[in-house]
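This document starts with one chain, in the form predicted on its own, laid out as structure tokens.
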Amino acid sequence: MAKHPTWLTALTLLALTLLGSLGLAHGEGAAITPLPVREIAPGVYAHQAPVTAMNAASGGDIANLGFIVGDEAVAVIDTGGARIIGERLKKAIEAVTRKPVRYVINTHEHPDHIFGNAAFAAPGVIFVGHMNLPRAMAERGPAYLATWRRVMTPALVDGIKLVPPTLLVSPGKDVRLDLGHRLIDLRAWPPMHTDCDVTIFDEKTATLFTGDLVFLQHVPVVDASVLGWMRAMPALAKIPAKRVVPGHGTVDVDWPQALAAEKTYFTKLTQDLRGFIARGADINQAAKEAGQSEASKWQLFGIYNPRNATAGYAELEWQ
């Protein structure tokens, strides 16, 4: 009997151990690998994703992601990048727990949080976000998959669909949301990370859920207003809190000195750029030179710095 060459058998093996660790196998009835998880708190869950950049390479798994069970439900708290990454967040949930997920909130509309929710489309479950979230997912959820379909793989863009909120959340109309004996609150946030910000504070354990509103190790990226974000990071650092899962970086750190950070990064950042402001400097140079005393603080500075600087020129001109 012919033997299958080095190469080739190295190849298979290859194959195989890249699509076990997207939870995806061979066969019929092939069972999808639960997503890692860790209990943080009584009842709270998180995963926390590699910081890395956007790419096949990635698997769809970038950013933070976590649930919360009550007595009688469980809410979801973004579900990833890829229809794959919730399939397998949902796999964990039901290795902790055979209630119900009642809610599945998405912190904001970037796709790395929101790709994975096809994966709970289901009756009975309410998907819940910013009250601007469905009008920025209609807008610009078609670019975001054209994206995903350039630069990932068949297998991660599959399944993905838009799947918008029903249940929505307005600034200074906090929305409580009761599990069973657990209640949590979510609160919609002004542009600073995005125009659809959306905060989970579970009250119970004092957990606080940030999305993309905290960013550890991985340098923050402004998609909406870097001073909007500095206004409203006092009032960020009074939800009392003992304990963050932030969108990207390491989950479960003390609060509010997880912000501590992402305070000097953006001090120094408008300080800069306002100084090219003041000396008439281009735009183009304030991108290239703003913040530069914080790279070696954060990952993936060289990809998001300038566009950070980028946008917070053209907000500061203005001012």
Contents of the next structure:
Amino acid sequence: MAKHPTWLTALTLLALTLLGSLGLAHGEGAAITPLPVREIAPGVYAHQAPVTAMNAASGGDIANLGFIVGDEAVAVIDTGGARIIGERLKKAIEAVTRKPVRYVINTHEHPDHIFGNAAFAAPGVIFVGHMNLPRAMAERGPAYLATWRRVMTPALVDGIKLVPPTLLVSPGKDVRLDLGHRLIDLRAWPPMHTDCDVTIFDEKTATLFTGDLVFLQHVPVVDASVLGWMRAMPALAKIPAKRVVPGHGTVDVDWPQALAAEKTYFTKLTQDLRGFIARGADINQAAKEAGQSEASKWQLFGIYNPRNATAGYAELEWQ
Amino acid sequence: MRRWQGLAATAAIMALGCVALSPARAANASPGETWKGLVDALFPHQTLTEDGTIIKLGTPLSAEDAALVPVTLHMNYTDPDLPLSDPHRVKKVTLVIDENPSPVAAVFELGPKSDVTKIETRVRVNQNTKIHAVAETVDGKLYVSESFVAAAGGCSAPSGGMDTAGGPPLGTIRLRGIKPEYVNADARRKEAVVMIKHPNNTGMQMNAATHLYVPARYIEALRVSQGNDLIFAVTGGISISEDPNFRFDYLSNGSAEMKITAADTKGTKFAKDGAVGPAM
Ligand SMILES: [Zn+2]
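Following the display of the form predicted on its own, present the structure of the form predicted together with the partner chain.
Below: every chain and molecule of the assembly, starting with the one above.
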């Protein structure tokens, strides 16, 4: 070995360059940068992702993630929109603690929250989610993957695996997980953002991870029921949290004030839709015009508001 | 109102963060091969002519919600005063979603006396696809209108995502008259919406508890009449969205009542007689 130092160095450099050019996609061999996280309360860490659309440039990092460290184990909350994001979150955890990850909790089915799951799949790691989550993953996972292939680079899609939860949470029956002198309370919700939403409450610090039941800056996306969402909001607001981590937007915000913006949006949107339906306007017009007075308050409004208006029109038509 | 442009394309190509079902318009359109095969199967040895004055299909460029894509058919829309016996009058329209698992979404039969010039419904779109509307006129000729929709996953999206707690039971039919100011000046021309509460299961959705596929069960026949005159009849498939919804215009024959009958693939029958007026 010592006889060919130059040759070896060159080879090593070449190997590193190659690995680098793979864009860290496989998470092995290459240096993985830890995902930036902030300790927002003792033992509670959050990653604030940029509010942006999913594409190759945002690289799967568009949803807020986090983890909670107990005396014995770690619970991970969502894993990002690509395997590499999950790998980077794992690095961030390793930089903070040597305790093992015991639970990976998915707040719901959307790919920007669950596509990093494979990075954590290992013996002893329990995946946790809403009782409807396995079905949602099986039904819609393939379409999500196809979409990801269209808008992301192959390297960002390749390592993704659908890892469904085995520990399930049902509405009305909270599940408490013990991380070692640290209890976290998991609650499953009726159809709101999706039909498989789960929130996580850290009792020690009164920190609430809401998943996509709370949107800040990023316009809310309704994938299940706008009326269900509005109806469940008072129960959500009652959770005695001191701070929350929303699914998108600024982390570590006051509670329940964090709900105010989306509540206003839903109120305006549904008022508009009821008006359109009563006057006889059709679903196409509603998609274009309903909720528009809220446009300046939100990012990605032009993309998701028409969808919310379309689905909301169909839902409200039956009221 | 004549809204055949459909939705403006709102979904920028990278608009896929939180909900992957908001699709992007694909850079390359789907190949025409599928359509060729479908024409051979559905309309063998016949010529399909493009003529927007006879049939015009309106769809959004990109599905805001793949399980709920509004589709509008305009028949003879430039000639609402065409005599009812005119050979160019449309009597039947086949709606085809080329890349869906079951491409024929619906076949509409138009009543000879009701002069329907617009039908809007909502369909599921499983992947980027061309959509075709093929109209047959009174003289037996075929005309086609084509559009492209970008979408993903509409056929497997769970039904019942909507909040149904305390909602109307399966089979409930509602008839909604549209106020005259939303219809054109012709006092006899009216517009109405017929909606049926029904999951219209595709066979590609799963039961949450058992994880078994829910068998396909959908509305296969629907008839809407005024008095004894047919307005339109639909033979439907799994591509029609949950809670099938049809908005249409028609020339009133003066009947006070509209009669709606429907049947699903399980053999269950549904019916409603209702006032045609502009009431909600
Ligand atoms: Zn989401």
